[in-house]
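One chain comes next, on its own, written out as structure tokens in the form predicted alone.
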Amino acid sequence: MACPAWADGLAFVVNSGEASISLLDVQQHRELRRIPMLREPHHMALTPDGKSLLIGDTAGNTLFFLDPHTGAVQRQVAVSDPYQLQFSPDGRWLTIAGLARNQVDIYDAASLKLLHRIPLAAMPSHMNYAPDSGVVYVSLQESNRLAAIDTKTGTVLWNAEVGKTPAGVLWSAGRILVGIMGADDIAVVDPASGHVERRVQTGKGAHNLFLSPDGRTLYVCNRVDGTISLLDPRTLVVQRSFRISGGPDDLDFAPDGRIWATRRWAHSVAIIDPATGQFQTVEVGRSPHGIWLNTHEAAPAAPRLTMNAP
């Protein structure tokens, strides 16, 4: 979701593996300070208001809604195994897969009220939407599938096989990229039957798919690889590549251009210049996984919600 164009100048990092969040300064490249979740956090998603960032800890069984703007904790809610957690893009939907319990929950993003359940097997993870908000696409990484859900009434729409461990999944030009884990290129996906298309080879462990701000590029983090590939949105032709030792997994953009990613197993965080492929590094706490910036320009918002606990 896009958000305020804010001074703060704060990256979010969760530290998956010591339960934690990393606060950074994006000006000065450095750490300000950690915050204590519970027990496993893995991602994180913006309320459609913008008035909190909610991070899931999966093991904790606990959504932690944090004010952007500075990282003060305000409040938290018991949720059944948020692993990955997204808001539509009309903001009405909040979808979160369960990896460990095998389910994926659809919730009204206002009340926080659980609509549906959804039992798929085995470890749903990543997911992304159609942009009319009406299906929401989910791998399932130990499956080798990709489910799409009406997010309306909770129906399976279709559950078709992509490739071994599948991860990331993005809905680009009326296509959807499945990033093959298990492989070394990401898959084409038909968002109207699942069946595959092509397969574009880009790195070992192609993990997680963004598309820049201006939308002219697509970046492919290759975790195994050690690489993050640049293709061409609409051709998806391999442009280049960035060798990034320490997994690279998952990114976002700064305003001065820099991309920032984290360093799955490096427990840092690489700072990259896109017009070189060079970059530094800001050290983390253990398996950064999510990785979010609050310095976004504004965008056409989604419908303003107050977020209240169920």
Contents of the next structure:
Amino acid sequence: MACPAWADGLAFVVNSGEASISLLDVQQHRELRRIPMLREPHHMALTPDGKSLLIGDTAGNTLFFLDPHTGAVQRQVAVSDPYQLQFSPDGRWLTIAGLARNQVDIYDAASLKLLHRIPLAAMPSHMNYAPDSGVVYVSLQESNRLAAIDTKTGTVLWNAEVGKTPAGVLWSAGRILVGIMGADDIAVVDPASGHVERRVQTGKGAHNLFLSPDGRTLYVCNRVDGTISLLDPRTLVVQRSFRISGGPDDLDFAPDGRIWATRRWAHSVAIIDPATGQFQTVEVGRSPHGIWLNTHEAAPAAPRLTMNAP
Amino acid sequence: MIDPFDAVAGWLQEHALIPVLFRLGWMQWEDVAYGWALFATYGVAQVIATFAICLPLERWRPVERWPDRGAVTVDVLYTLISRVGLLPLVTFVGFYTVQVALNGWLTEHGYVPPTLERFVPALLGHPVLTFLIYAAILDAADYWRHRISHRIGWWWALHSLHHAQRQMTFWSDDRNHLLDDLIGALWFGAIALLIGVPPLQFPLMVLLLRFLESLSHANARLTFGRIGERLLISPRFHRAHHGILAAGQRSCNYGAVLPWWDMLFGTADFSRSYAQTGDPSGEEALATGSYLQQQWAGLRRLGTTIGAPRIGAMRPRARTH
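Next up, the form predicted together with its partner chain in place of the form predicted alone?
Zooming out: every chain and molecule, the one shown earlier first.
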């Protein structure tokens, strides 16, 4: 497929309900075109070398490789149920959670060779790594648990109950934060034991967590309340809250400081001014889920905690 | 502009379904709930569009006029259950669960379910064409499901509920025994596993196809002309399938949307005029009973026909009136 060569300044939005990727102009806040997928794409991850953006099409059982600068499809690889995907901070591993098939696969990032398949009931969804890449933490939505997996051996180190329908997972300041979608809080979990040390109330349906590029703000999307909470990442004190209707889900951060958020049930992306909470919308496809802007400084080997919906 | 159906489904999801799921502790099913919201919204649109178009047609050029339309009322209930209410929810969740379980098992054994686009890579990027090919494949598969259901005794016992209606209208498309619907869903699921059917990518086109299926049952003297009838199934063509002389294994015109499969496999009959519908071999409850009476009568008939592989073994029963 012929693709115009765009300068950096593209937002990739995964329309999970209509099998396409919307390509948006970050400067002009408009949709440029749609890239067809197969069935039901959800999330994406940039390869450690920065040359490909991987998009997992779950029902299509396919991993799409896209040029992160143009959106051109580079290749497709058959992979079973690639729902959530994330490269480890050291760039060595690629972990793929199969939400529908209750499995977590750990691949060699360079060769895409499957190293470990870990059956994990039920509904493994979001994930994040320890900074040393030694452990990946995966939330299990249906069984209310969080599992810690040794990335080298594929061994489950612990599997602990953390709250009703856990979703987003984020390593932050030596602890694991987990969005508890079936309640109104985030659980603060000890990475060594899986023990919930405390809970921080944010809003009903606390779903996903993102750290701002400057590390000063932690954003939590509250799916049921239709809000985004802003927390101090060190103290976890809630400072403010924005009202973002339409089921806010994944976020990414633009160079001008604005926050781009997918609105799952509103066919659109909200572009939020973090100073005021005011937002404008750009229409995309049905059920927009993952979002990634190619405007970041290229540092692909480092974990981008804000991307790929951890 | 956002598709108005999607806007309604999004509103339903945010303001009705999500609060309920949250309260019940079922937030892990939010994606499935959204799928159902879309399904139900388009289902309502299907019913309204079908009603708005088919009712005037039936009033304008009816094949038959009935002083008492009581039997039609039950068909309305079938339609609402099938297109808006419980059935889409059960089918959606059930289909999802079965598909995931089967896919998981197949994957464990080294088989990743394919898609049509993987067989024909050129189709990627041409979603409408892809959908039309899928629709044709599914229509062909449905032709054989339907044809076989007439040939196997126990299956016909269930399917005869659909044929029992003597007051056939556009509402009759969904009058099926629940077990017959279940078999249809499994059949559809098996095909989906083989070719990877896109479920909700093209709801408007699904709406159009379902409308054509409803229209083919309309109590209207409507033909698409000599050429048109060979492209799409008309009420006249499908009525021949429901004719009392065609009930059971000797039937013709099994297709749902495209008449091509009947033409290809020698079961097309374009010659018949507007026949009287119904199945004289079935008991009266199948035709004029309440919803539950019809379902129960279908089970009774199933019980009497197990072990009888061909419907030729079944004896017609006298009408009670």
